Structure formats: structure tokens, C-alpha cells
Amino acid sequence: MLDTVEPLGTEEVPVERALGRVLTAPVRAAGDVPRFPNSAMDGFAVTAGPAGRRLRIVGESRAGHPAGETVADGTAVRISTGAAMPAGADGVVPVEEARDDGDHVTVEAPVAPGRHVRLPGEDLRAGAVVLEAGIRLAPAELGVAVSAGAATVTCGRRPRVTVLSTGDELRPPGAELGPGEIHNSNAVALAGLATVAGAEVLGAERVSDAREATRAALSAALERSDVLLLSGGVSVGPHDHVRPALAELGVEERFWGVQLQPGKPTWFGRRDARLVFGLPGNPVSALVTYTLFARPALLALQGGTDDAARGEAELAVPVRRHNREQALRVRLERRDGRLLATPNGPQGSHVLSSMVGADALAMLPPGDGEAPAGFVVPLIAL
């Protein structure tokens, strides 16, 4: 799937609005940072030397307003955390070891050259890669930028996504259920789960079990949309009408069925650069399969990569193995050193309340029998 997927093109960001964006040029510091000498402490800024000296306050230097006084043997400057070092001082005593008599200050400590000093480029060296290609920024990352002189970033176009979810059973949220209906919770879930991928949702939307309603209804996102987040109707049920239909809209299918629970009736295509993922209608399904398949693709659109953490930890619990893999939703613990997951509630397809809380996926490779408390399973984190 991964192979198909072209980056969409790049943009310039103001750094302001770039949170979650996927970053596809490095990001140089313009210059050092911290650009001058400043004090690591509150105190005074003196030459170096021993303790017991009393030296005369000759002017003070705070963030943003450096001293004009040149400090020599004998004098001191008040200085303020973050301020500019003031000319002639090697050190600064913090207020602790210190004892400010007015006009006077008595160092009651040694000080060393360098002693509390934040020296130019400690953090970041002019010229030198700051943020790479690739990575998706968050707020350390943007607070480095700025940091690093940086007021646009140069990010991947954000993919243009409809959530449909078909079904003459879904309801708005909120609505009274008649017979047989539920709520739409797929198109909520899965419009958020595309908007933290970084994705620009156009829409979520509910579409009947007729054919030419959802004809008429991926037609009309196709036109408007880099990708199609479908979910039901992909079965081949008497009243599933997304294949055929996207079939009749040029849209090629690459696979259908995965070997996976939950998760089977899984539907990946693509039109020209379009790409549309029909995944199953049952909600843990749904949210399982977007994690495994789908967000990867809307972060490779961006110009970047999955970066879900994967680890590995042992099973709490026996679980009854089954002839596809398993995306188990499981709480992680670390107990004795060891990391444990533990299913997080039962794992019906049908259960969403097993996601909440959830910190993985663990997936159980397929085997027969169970596999017992100890078994060791690849982890993705949710």
C-alpha cells in the first residue's frame, strides 16, 4: 500500500500553526543559541575567586537589559537568570552563597571561570540541523524552531479526507434511537483519528444502504477529496454497495481481506492519485484497521512516516489464540522489570469501550490452543 502513496507537495507554515504538521525540510539554527553569555543562576556576576570576598554593586543586568558596567576585581553586577553576562565577569554567585549588604555583596563561596555561566551555542550551533525532514512537529519541536530562528517551516500539504459511513441504522450523536438504529460513533471516531494524523476533514457523513445513494455519494467525494476513509458496507452482503460502486467509479482495487482480526473485510484502491480505504463497519474494527493501515498512509501523503512507538511485552494473561493474527487492545505494566499487557476488557469487534484506556495494540500472530501468561507480542502504540 505504502508503495502507491506520493507525497502531496510542500507548503510554508507559520510556525504558530504548524503543531502536527509533518516537517520535509531541516530545520538550521540562524545562529547560537543562547546567542550571548548569560548567568544559569540569580546572583552576581564577579570575577573568579575565592569565597569571603566583599565586593562593591556597581549596576545590575536583567533579561532584556543588559549592564553597562564592566566588572573587575573588587566589583559585582546583580544579575537576573537569563540575563547577558556584563563585561569583565567570569562567574556568577547565586543568591544563596551570597550576602547582599545594599551596596555591597560577600561572596560566601568559591567561584570557578565559568562558574553558572550559559556560554553562546550550549544549545544550538549556527549552521547546524536542528529539526530533520520527516518528523512530525510537536511543541518541543516548534519551541525549537523558534529558538532557532526559524518564523515559517516548510511541511506537507495536509491530505483532504471524507469519513463515510454507510448504514440505514446510523444516527447523529445525541439523536432518539428507534428500532434497530445506533450512533454514527465510526465517523466521529475516525474524522478525529484523521484530524491528530494531521489530516484537513471535509466531512463525516452518513450514507443509506441504496446503491445509487452511495454511488452518488463517493462520486461526489472523490471529486473533492486525496482520500476516502469508508467504513461498512465493504462485505458482500445484499445490501454492501461500496465495491461495486467504486468499481463503476474508476477506482482500482489493489487488496480486500486481510488476515486479521478484527479487521478481515479490509478494502484498499486507489483512483489516479486518490487513495480509498473501506474498512470494516464494526467500531473496533474500523478504529483498528485506520491505525494499522490507514494512518500511515495520510502520514506518508505528508512526506512522512509512521511514528507509533513498536516495542514487545509479555502476555498478563492465557489468550486464545485464532487462525488470523490479533490486534489485541491491551493496558501495559511494568511489574519486576518486566513489561505485561493485558487485554483491556473483552475483545469483541463490537466492544469500542475495550479502546478506551487502551495503550497498544498487541498483535498475536495466529497458532492454535492458547498462548500462555508470558508470551512475547509486538507491540503498536495507540
Contents of the next structure:
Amino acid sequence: MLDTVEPLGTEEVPVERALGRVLTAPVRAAGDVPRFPNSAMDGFAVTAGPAGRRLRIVGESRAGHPAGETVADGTAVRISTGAAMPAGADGVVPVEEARDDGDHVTVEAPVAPGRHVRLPGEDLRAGAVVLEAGIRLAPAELGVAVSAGAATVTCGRRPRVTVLSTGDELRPPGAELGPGEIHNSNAVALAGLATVAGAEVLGAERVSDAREATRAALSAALERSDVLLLSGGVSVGPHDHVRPALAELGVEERFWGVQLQPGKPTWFGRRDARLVFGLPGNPVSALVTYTLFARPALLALQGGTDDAARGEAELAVPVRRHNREQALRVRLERRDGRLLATPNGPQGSHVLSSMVGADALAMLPPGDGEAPAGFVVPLIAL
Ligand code: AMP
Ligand code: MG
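Structure of the form predicted in complex with adenosine monophosphate (previous: the form predicted alone):
Everything in the complex follows now, all chains and molecules, and the chain you saw is the first one.
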């Protein structure tokens, strides 16, 4: 699937609006950071020398207001954290080690050259790559970009996503439910997942279980979107209209059906560069297959890679195996130096609460009987 995904292109994004975006060109430091030698403490800038000296205070260096005066043997400049070191000073005596009597200060500790001084380039070196292309921009990365001097960053274009939930039974959040009706939880959950993956969600609509309505909704969504996230209607029931409608609209099926529990009916296809994910309707199946298939694709469209943390853990309890690979929702806990995975409640594909508080998907390979406690399973962090 990922082999067929081409990145959508790039754009310059102001750093203030780049949270969660994929960086597609490296960020280099425009200059040294720190840019100038400055004090790591509130205190006095002095020349190097022994304890016990009594020095005349000749000026003050505050953050943003460097001192004009020069420091020499016998003098000191009052200094704040982050303020520029005055010419002639070698080090800083913190206020805690100084007796300040207004005009003079007595230094109670020896000062070696460079003491409590931050040097240019200690954080970032001019010209060095400080953020690599392909990473996602979290708050710390944005802070580093700003301190490196950037006002904008080059990012992958955000995929435009339409979420379509199929099902006559679906009602909006909070609606009073008639017989056989349920609240449409997939629309909100899938839109949220796509948003945190960096996508721009154009809309989340409900589509009724009718052939023509399904075709019309898919057709309109395909015109304006890079990615369609469909939920429901991709199984083999008489009211599952998604596959025939997609075929009529020229969306080429790449796969239908995966050896996964939950998530068996998952469908993937494309029309030109547009990607269509037909996710199962069961709420857990929809979120699990989104995580395993759609999320990596959304990141690849932005020029990034699947950045979900991976690892492995031991099952804390025996788990019945299945003839398909299982994606168990687990909580993780460290006990006696071992990482243990406990299923987060009942694992039915309709038990959406099993996703709440789950730390990871534990991928249990297919097999017979039970996997015993201690069985090692690969993890994909949620
Ligand atoms: P389907 O894949 O359409 O056969 O649906 C499978 C199950 O998931 C049924 O129990 C549906 O009622 C349920 N379901 C389908 N879509 C949603 C949705 N958007 N939100 C919550 N449950 C859903
Ligand atoms: Mg349905």
C-alpha cells in the first residue's frame, strides 16, 4: 500500500501553525545559539581569581540591556541570568556566594575562567542541521526551529480527508435514538485521528445504506479529497453498497480482506492519486485498521513515515488465539524489570471502551489454543 503513495508536495508554513506537521526540508541554525556569551546565574561578572576579593560595582548587565562598562581586576558588573557578559569578565559569582553592600561586593568563592558562563554555539552551531527532514513537528521541535532563527518551516501538504460513515442506523452525537439506532461514534473518532495525524478534515458525513446515495456521496467526496475514510458497508451483507459504488466510480481495488482480528473486511483502493480506505463499521475495527493502514498512509502523503513507537512485551495473562492475527488493545506495566501487556477489558470489536486507556496494540500471531502468560508480542504504541 505504502509503495503506491506519493507525497502531496510541500509548502512553507509559519512556525506558529506548524504543530503536528511533517518537516520536508531540514532546518539549519542561522547562527550560533546562544548567540553571545551570557550568564547562567544572577550575580556578578568578575575576572577570574581567589575567594575573599572586595570589588567595586561599576555597572549592570540585564537581559536585553548589555552593560557598557568593562570589568577589570578590582571591579564587577551586576548581571542577570541570560544577560550578555561584559567585556573583560571571565566568570560569574552567583548572588548566593556574594556579599553585596551596594557600591561594593565581596566574593566568597574562587572564580575559575568560564564559571557560570554560557558560550556561543553550546546549544546550536551556525549552519548545522538541527531538525531532519521527515520528522513530525512537536512543540519542542518548533521551539528549536524558532531558536535556530526560522520564521517558517517547509512541510508536506496536508492531505484533505473526508470521513464518510455509512449506516441507516447512525444518528448524530446526543440525538434521541429510535428503535435499532445508534450514535455515530466512528465519524468523530476517525476525524479526530486524521486531524492528529496532520490531515485537514473537510467533513464527516453520514451516508444511508442505499446504492444511489452511497454513489453520490462517494463521487462528491472523491472530487474534493485526497483521502476518503469510509466506515461500514464494506462487508458482504445485502446492504453493503460501498464496494460496488467505488467500482462504478473508477476506484481501483487494491485489496479487500486482511487476516486481522478485528478488521477483516478492510478495503483499500485508489483512483489516480486519491486513496480510499473502506474501514469496517465496528468501532474498534475502524480505529484499529485506521491505525495500521490509514495513519501510515496519511503520514506518507505528507512526506513522513509511520512514527508510532514499537517494541515488545510479554502477555500478562493467557490469551486465546485466533486463525487471524489479533490486534489486542493492551495496557502496559513494568513489573520486576519485565514489560507486561494486559488486555484492556473485553476484546470484542464492538467494545469501543477497550480503546480508552489502552497504551498499545499487541499483535498476537495466528495460532491454535492459548498463548500462555509470558508469550512475547510485538507492540505498536497508540
Ligand atoms: P457494517 O460494517 O456496516 O456492517 O457495520 C458493522 C457494525 O458496526 C454494526 O453493528 C454497525 O451498527 C456498527 N457501525 C457501523 N458504522 C458505525 C459508526 N459510524 N459508529 C458506530 N458504529 C458503527
Ligand atoms: Mg452498515
